[in-house]
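Starting off, we have a lone chain in the form predicted alone, written out as structure tokens.
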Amino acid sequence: MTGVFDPEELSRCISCGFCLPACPTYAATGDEASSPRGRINLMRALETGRLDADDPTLLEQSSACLGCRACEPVCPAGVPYGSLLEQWRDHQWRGRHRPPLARLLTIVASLPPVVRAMGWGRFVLPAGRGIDKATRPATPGTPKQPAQPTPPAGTGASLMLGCFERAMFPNVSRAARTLLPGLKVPDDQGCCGALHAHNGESTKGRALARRLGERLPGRIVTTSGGCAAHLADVIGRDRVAELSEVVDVSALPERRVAGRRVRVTLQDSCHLRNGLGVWREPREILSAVADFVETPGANECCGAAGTHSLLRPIESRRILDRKLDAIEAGGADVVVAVNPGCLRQLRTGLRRRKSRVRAVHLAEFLTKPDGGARTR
């Protein structure tokens, strides 16, 4: 035994195959090695020494997996596939096998001054709502506990700005603060570590999550589904809430365009849905203020998958193209995302097509009178 994997987690798979229909890479290739069951068999071969870490199939499949965790909700044995994938990449992506771009991104996100500088001058709050100095909680993050009832917005909760989100989509944080004006926004935030955990540095990723949990007081509200799932796994579900879990839409007006309600659809965040089980909440919010259209396959990965769209752009675009075909066929004005990576992926693809459909974040949709839609 090589000691790469948690033996209890690795032993849970019973090879039933329920995961195969849920796996986007298996659906695209029909190759058993590209399925969760096939990859777990590869993990077992690595663990027992039957395959060396330099084996080309191991190298390919550890990279080709989207890490969407769609296999987890359908698994009768409760295999924590996301955890196993992190352990696999920790071992597989060492030294020269680490994708250079993944290495660069994790280095950048590891430096709090750089992370803060990425959003400097862009995250400017309305007058009287300056960024708060951090008030650290008395105790650091705790192990997972049952989720507690959602407190009223702003009762000691903090807004997590995100690292790359604050540079790429600063309006998302502004919109979240408009929706929840009582949120604290401490200024010494760093990366939550999700990027590291998914790219071969899970130990560092967990350390960054714990550090962020110590720096942000109260419950942490995030506008990123991937960050929410990672943080909840490390510091406890009761400390973390995704935006759709805390927004009260009862006082929000309808989103209207051209004299009618906006037609809106949703692209799920894979980790938010498959990791935290949050998918009803954004749909209920959107249905309350607009005409919601469920897109077939909305629960399936859009191909962004963290760094996947950057490391394997051709495969990512194939997945995205099928997704955009379905979105455009549904006749929606707007597709809402609840994760910055998904938002970038959808927005880039729709602009490339010169589509009339707009991609916006949930927070922006709820603060724009027309939800960000283009008038026909």
Contents of the next structure:
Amino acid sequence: MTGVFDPEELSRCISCGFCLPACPTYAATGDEASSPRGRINLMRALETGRLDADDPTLLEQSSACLGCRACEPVCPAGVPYGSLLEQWRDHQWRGRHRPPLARLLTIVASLPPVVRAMGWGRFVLPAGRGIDKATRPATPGTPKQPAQPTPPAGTGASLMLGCFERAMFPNVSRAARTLLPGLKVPDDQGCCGALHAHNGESTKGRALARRLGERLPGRIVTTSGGCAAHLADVIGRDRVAELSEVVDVSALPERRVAGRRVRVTLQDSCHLRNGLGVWREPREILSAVADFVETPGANECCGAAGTHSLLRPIESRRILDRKLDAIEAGGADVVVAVNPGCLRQLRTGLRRRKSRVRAVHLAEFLTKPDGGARTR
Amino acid sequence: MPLSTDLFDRLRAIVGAEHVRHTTGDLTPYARDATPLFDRLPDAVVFPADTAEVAAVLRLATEHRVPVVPRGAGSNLCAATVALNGGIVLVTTRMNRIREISPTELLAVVEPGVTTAALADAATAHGLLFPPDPGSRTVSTVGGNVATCAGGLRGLKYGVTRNYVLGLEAVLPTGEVIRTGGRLWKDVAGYDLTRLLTGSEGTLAVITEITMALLPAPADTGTGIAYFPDLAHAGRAVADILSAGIVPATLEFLDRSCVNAVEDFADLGLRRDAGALLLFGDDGTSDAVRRDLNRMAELCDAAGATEWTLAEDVAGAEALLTARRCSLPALSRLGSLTILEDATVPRPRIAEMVDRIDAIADRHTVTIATFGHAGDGNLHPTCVVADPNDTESIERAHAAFDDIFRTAIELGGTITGEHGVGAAKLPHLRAQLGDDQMQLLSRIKSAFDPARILNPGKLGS
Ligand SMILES: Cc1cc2nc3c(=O)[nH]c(=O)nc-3n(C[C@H](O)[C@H](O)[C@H](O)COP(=O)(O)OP(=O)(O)OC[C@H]3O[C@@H](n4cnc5c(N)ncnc54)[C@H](O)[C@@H]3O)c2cc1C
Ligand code: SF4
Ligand code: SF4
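The block above covers the form predicted alone; next, return the form predicted in complex with the partner chain.
To see the whole picture, the full complex is given below, headed by that same chain.
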């Protein structure tokens, strides 16, 4: 026994295979090794010493996993896969086994906000492909907390400005302030650590989350599903809310374009949906203010998957292309994202194919009269 | 026996280099299936694309006396896909096309790697029904279903997989491709090899195409639940329902531990304090469904149900069925090792069997939760062990199951109703079949597989 994993969490899987149909990487390969059950068996082999940490399959599968946690809500045994993945990467990606890009990204995320604001994020990352802070962490701990009804973000709540989001999508933060004017927005926020937790530095990731929890007063509202899930896991679900849980739509007018309601669809944030159980809320909001159409597979990962799109661009693009086909087939003007990582992924993909569909963050959608739709 | 480099080269030449696995890491996920306590690394995993590739792999394996273990989704519960003697695991997931759905002939032609749910959905899209409904339907493959003769939640009214297999294409271990049966319900030319291969657990041939009968989809379905003070009362209700001349599509029961485990996962608002839950459902014309559901509810009431409700809509019914399908994995919330069996007895003896299982659990001081397909007499007593490394508890669990198997046979039942024999129950098979039949199985095995390379250590071994 090497003590890499929490033994209780690792032993909870009974290999029933119910998670196989939910896993996008298994769907792509049909190979047990790239399924949640197969990965758990690999983790067990690492734990028992059957496999060494530098085994090529262990290295490959620890990075091929999207960390989307689609395997969690479908698991009747309640296996906390996200948590196991974090423990796995912590061990697996130590030292030289850490993908260099993953290391660079977490360093950037740890820089003081000022440096980041100077555009470091943009500089370090390939042009036009800045990574957004939140992306999707694999949060540890309890698998799925059902979304609790949230009191409106009134007095004492604060707005968290995702660190990469601030650098890459300043409009999102601005829109969120407009939507929730009552919130405090302290300046020196720092990073929530989701990116670290997801990339083999869970101790640091959790420490950063705790620090943020101390800095920001009251309930913390975020515009990023990935940050929300990670923060909730570390500082408690009751202290965290995602935008769609607190926005009051009754005050918002319809989004219109060319004399009709904007036709809109949603891309779920994996961690928001699978980690926090929040997916009805954004749909209810969009249905209230626009012509909402569900895209088949909206609950499946868009391939951004935190750093995945940067570490494994070919696979990521394959996943994305299938998704964009489905979005375009639905005839939407706008696809709304609730996580900056997804937003970047969708926007890059739609631009590449010169699509008429626009990718817009929920906050922007709710502040622009036309929801950010193409006007002609 | 490790395979030689030449043999690997020839495997690669057959299926393509990217479809052959050989490193310990790549093999690890194929060391086990859904059965606990069985774990053995194969020497190679291959993913053939079609019948010709399957045939070439088998010919090579027979030539070199290398064991081959066919594998679909690996969801079986009897260690049927564990490579006990090493060798090649042959995975069918690449052969996953639905070749044809024929509404006029009421049949489907599929490759073995198609999942049960994919076939059922395709049938539904054509207004048809694929009745076999194993709890693992979203995971399991049709090839695996045929090879295990899977049952499921609709067995009482609709039977099991064997009732729907019209024809098979299969590759013998020596490489010949045979076609059994065909597209006809009536076809008595030759021994019924279709039936023989159905339930053969990958020990006689590799199934490469299945012609499956379908039915017209029923107009309506309905589901209800009733709570009872204990399983014995629920068992009485089952007997009353069946003797009232109702043959419902679904009649499933769960004891209190199962209800609680399922509720923990699915959060449906089931009553946690009930001793047992009976899930009943039927399909057909709307009038008939309503009438039968109401009658079943009345009969439950008369048999001592403390409460009953009918699902409001299809979504509600589906949620109940989905929750029932999750019973086994949900039970693992009680302890991380769950050993499940599927002893089956004639319907009138269900209540007796339930009582005897309770007594056996007490005698061996083990925790046994029971759920199952009540209408078929098919019970799933599941032994939950808190610590997977506690060998003493595991031994007690095995001793309890020995008693359960013996009791099932004594009551005129079987050691396995639907999960199969595999490696897990092979030691118990002789007690049920006797020496003569065991020898016959072995001779049949040799006729198909003279080198005895196909799934050794299982049926026929
Ligand atoms: C939670 C859970 C619930 C379940 N519920 C039910 C249930 O209600 N009813 C039921 O009957 N079973 C049930 N099962 C057991 C299992 O799902 C079935 O036995 C299923 O038919 C196995 O299909 P598979 O594709 O996973 O086959 P595998 O497990 O891969 O293989 C099973 C057997 O079939 C052989 N095989 C597979 N493909 C082929 C092929 N193409 N040619 C020849 N042999 C082949 C294998 O060698 C092996 O012997 C359940 C399992 C789980 C984990
Ligand atoms: S993770 Fe859950 S669903 Fe997947 S095999 Fe393990 S117990 Fe089953
Ligand atoms: S996190 Fe996503 S990609 Fe990884 S095993 Fe789970 S479902 Fe598959």
